[in-house]
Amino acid sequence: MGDLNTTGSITRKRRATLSAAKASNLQPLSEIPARLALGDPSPENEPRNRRERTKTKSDTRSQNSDISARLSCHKTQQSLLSSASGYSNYRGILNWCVVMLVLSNARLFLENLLKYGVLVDPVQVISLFLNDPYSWPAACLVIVSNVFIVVALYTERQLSKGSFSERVGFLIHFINLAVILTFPAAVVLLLPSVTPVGGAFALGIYTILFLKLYSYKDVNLWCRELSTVKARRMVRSLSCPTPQHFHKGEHKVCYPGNLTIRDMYYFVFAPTLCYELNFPRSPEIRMSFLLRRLFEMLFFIQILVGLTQQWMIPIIQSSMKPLEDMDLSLMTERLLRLAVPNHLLWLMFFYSFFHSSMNFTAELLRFGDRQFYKDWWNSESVTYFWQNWNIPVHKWCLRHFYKPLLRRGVSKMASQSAVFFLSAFFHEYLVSVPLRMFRLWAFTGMMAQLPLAWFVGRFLRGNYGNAAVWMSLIIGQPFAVLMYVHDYYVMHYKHEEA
């Protein structure tokens, strides 16, 4: 009985086994899983299989690859140094030669301690700008200007309500401009009691203000002709910017709501020679940015000043023989020690002047245009320099000097000649008044420019017309340095060693 037990439960199993073998080759085709048709039944067999074909074929790409680089070493390319390879990162380079320049010219700084020993005095800073310590000429003549300002804000105000006519009112801005021009240089030339530094700072300032009034004058009278005809916007000047300009709390100006105290002063001493009734105005000051300004602007002065006593006041006094001699080759050998010292301080006030103090101010007056300057570095003509190195000035050359001439159907080549006579006559004012002598070095210096930019635009181009500008600014300037100190010594101290 038990062998026929366990043979039946033999045989069930086999039937069940053979039942279940059945029903799974009866399944559909599609439902075979994908590993079966492969030939791989494993599933844990089936990432490790991807893996070694892949790592095959990477494994015959890689040496098809190599065999290629093996064979093939070569492209078509530039040289770095080519202008047509469109490489431009010279950081490296540039530090090169900022290093360079730097243990050149400290070799020469020592080799000045040297030979003349410690040259920097503060105290005799002070004398340049006072002979008398009771008297101040230079800064009354600046508390004075205030009269101008005055009588400018008086006249526009009597226009504004029809009380003078424009003729009246022209007749007084002329007559109150002419005065801004004459009356100090007047003081300067007749008080001897005024020094030349004094006398610079203060034409400076009144060649500022001059600019301001003239600026102002005008765009009142623009708003006057755009209120005669009833115009919705102003076409000729910025007086009326976009709502982007104000920021909360802030509401436009019309005019003649400008004509305040507050308004003028405001455009006094804000870092534009360009009046506008509303200026773009920045949302807050940012007391981090104006101590940073602050800080570079008295160490760049310092900087300045001790360069000055010690480094160029030697050279320039070395130069006086040679200039009296008229010794060619040692006149040049000056003129070329002169130039480093004299072109990295003209670099040191551009930075303090137009970077630090105009930040400065602009920061401190909340006033939103900072555009005091542009790339002029890279200026491949000279009439590119002196359009992006001097922002406020080329400005207001372009908004009331040149423009109005085009306008008036002057040719473009006679206005452009114009606004270089312009500034060769205040670079000679601001020169020639102070010193008390009349060299016209700096006049001839800037009208020679016009040949000079007609020269580099016509044959150089590129970096070659950038260095024909680099070197018009190292020699130039220190030329004209030379000159008029020599003019100055023979003038006043020639005799009294005679």
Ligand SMILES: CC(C)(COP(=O)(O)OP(=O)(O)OC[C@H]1O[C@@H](n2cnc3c(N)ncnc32)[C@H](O)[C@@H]1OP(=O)(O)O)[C@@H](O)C(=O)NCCC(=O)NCCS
Given for the second form:
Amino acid sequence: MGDLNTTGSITRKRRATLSAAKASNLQPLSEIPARLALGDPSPENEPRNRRERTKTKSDTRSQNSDISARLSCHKTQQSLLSSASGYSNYRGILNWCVVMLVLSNARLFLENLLKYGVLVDPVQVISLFLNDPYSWPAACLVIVSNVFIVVALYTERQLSKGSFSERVGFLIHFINLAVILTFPAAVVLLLPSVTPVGGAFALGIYTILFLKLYSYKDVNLWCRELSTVKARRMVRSLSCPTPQHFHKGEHKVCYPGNLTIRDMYYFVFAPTLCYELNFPRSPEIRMSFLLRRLFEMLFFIQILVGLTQQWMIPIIQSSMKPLEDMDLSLMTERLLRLAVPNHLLWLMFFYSFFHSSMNFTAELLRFGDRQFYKDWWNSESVTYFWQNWNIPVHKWCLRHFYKPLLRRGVSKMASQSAVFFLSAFFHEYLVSVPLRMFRLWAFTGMMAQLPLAWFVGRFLRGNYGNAAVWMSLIIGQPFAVLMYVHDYYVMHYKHEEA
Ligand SMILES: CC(C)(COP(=O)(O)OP(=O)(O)OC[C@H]1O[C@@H](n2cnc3c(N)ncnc32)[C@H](O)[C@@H]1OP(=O)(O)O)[C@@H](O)C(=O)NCCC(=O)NCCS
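Switching from the form predicted on its own: structure of the form predicted together with this ligand?
Below is the whole assembly, all chains and molecules, this chain first.
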């Protein structure tokens, strides 16, 4: 017992010493007593001693490696901010950017409030749409647009029955589409009660209708061509295109079963410009998703109107004098000053239109294809931006204009130029007609995308290309805005001042 006790106390002592050695980082290995390292050699304690010895050996080994680990504390490695490190988590930096943006804009906001007071006036918004509360020309124009929808449907029905020849059908469609563009433009230009904002709204609806009915005409023609080809080959299931996204058990429409009022109006309201006989459908309407999108729409409309009145308009007003005097340095200063609110408003418009309202409509109609935009913010080339920022328009351009031109043997360069020309025409149409002023700033801006795309693609890559795309968006738009507002001001108010 006494021995055991003694050994026990020695072991306890040894353990205490070892832990003390572990705890003390500086105690050298040579100073550990030999007896503790090897164990007590007395015969009666042999098994225990062996165990102790093994334990002590492993302790020593771990101690050795522990100490050598303590001796070296460097290895070859890259700094996080150098590209060779492969580090890419900049979440904190992004947050910092947002905090800086909020802080700097809070200062601007305060400065603006102190200088101008509260300029937000919701009643003024109504006056932008209506000159006279008893006359609603823009709304009447929108209601009249139903006539063109019915004409297109009627023509397609007659074509499907063979009552109209393809030539007659083409002629009626051509006239219908031409009137869709010219009739509202004539009304806006000739009727003084149409305000610029009301006019732009009505023309926007007519332009969308033009693109939709053009697509409707093309797809039904393709269906008839498919029927003819299949009939010649004696194939069954005439012109019933089978979409890959079609779910089993869902009712599938075949040509000419699609030529109904219901199908036509579904397409007219669906958030797409490209017609299809069987659109992909979502299984149900998700109420919470729908309400969230509705809330976002209402929220962003308020913010857009408020910021335009409080932030954009005072800067634009203060830019008129430098523009008149052709004071280049002041003009540049005003342009840069306008660039920030203009860009913020454009980003908000993008979210509220392409995400909130398009998803809202799609959810309501159970329209399945929600790809309204892609990651245009990562664009490293101008081409990539135009392919990804407005998918409905890009899809229409590819399907109904670009690819048909390529199929007819037109070169890629000429086809791309033709698409941008068409786009430039519509941009100018949507601005110049409501303003009743033809200045070609929007047209030039769109056409300038071609040389810009060439320049960025040729000389800039990666982040430099991305920065160039952002710069063109941030600076290009306010430039066009200033030019139009200046010309409008000179045209309408300059002589009143004099
Ligand atoms: C002009 C425009 C249509 C070119 O688009 P793009 O994607 O750069 O064109 P690409 O040459 O890469 O070819 C696109 C398609 O044509 C096909 N194509 C190319 N050459 C072809 C040929 N000779 N024959 C048939 N198809 C061809 C490609 O295979 C590709 O098909 P996919 O879409 O099924 O993959 C595009 O830049 C555009 O939409 N611009 C205008 C956008 C606009 O104005 N938006 C307004 C927003 S407010």
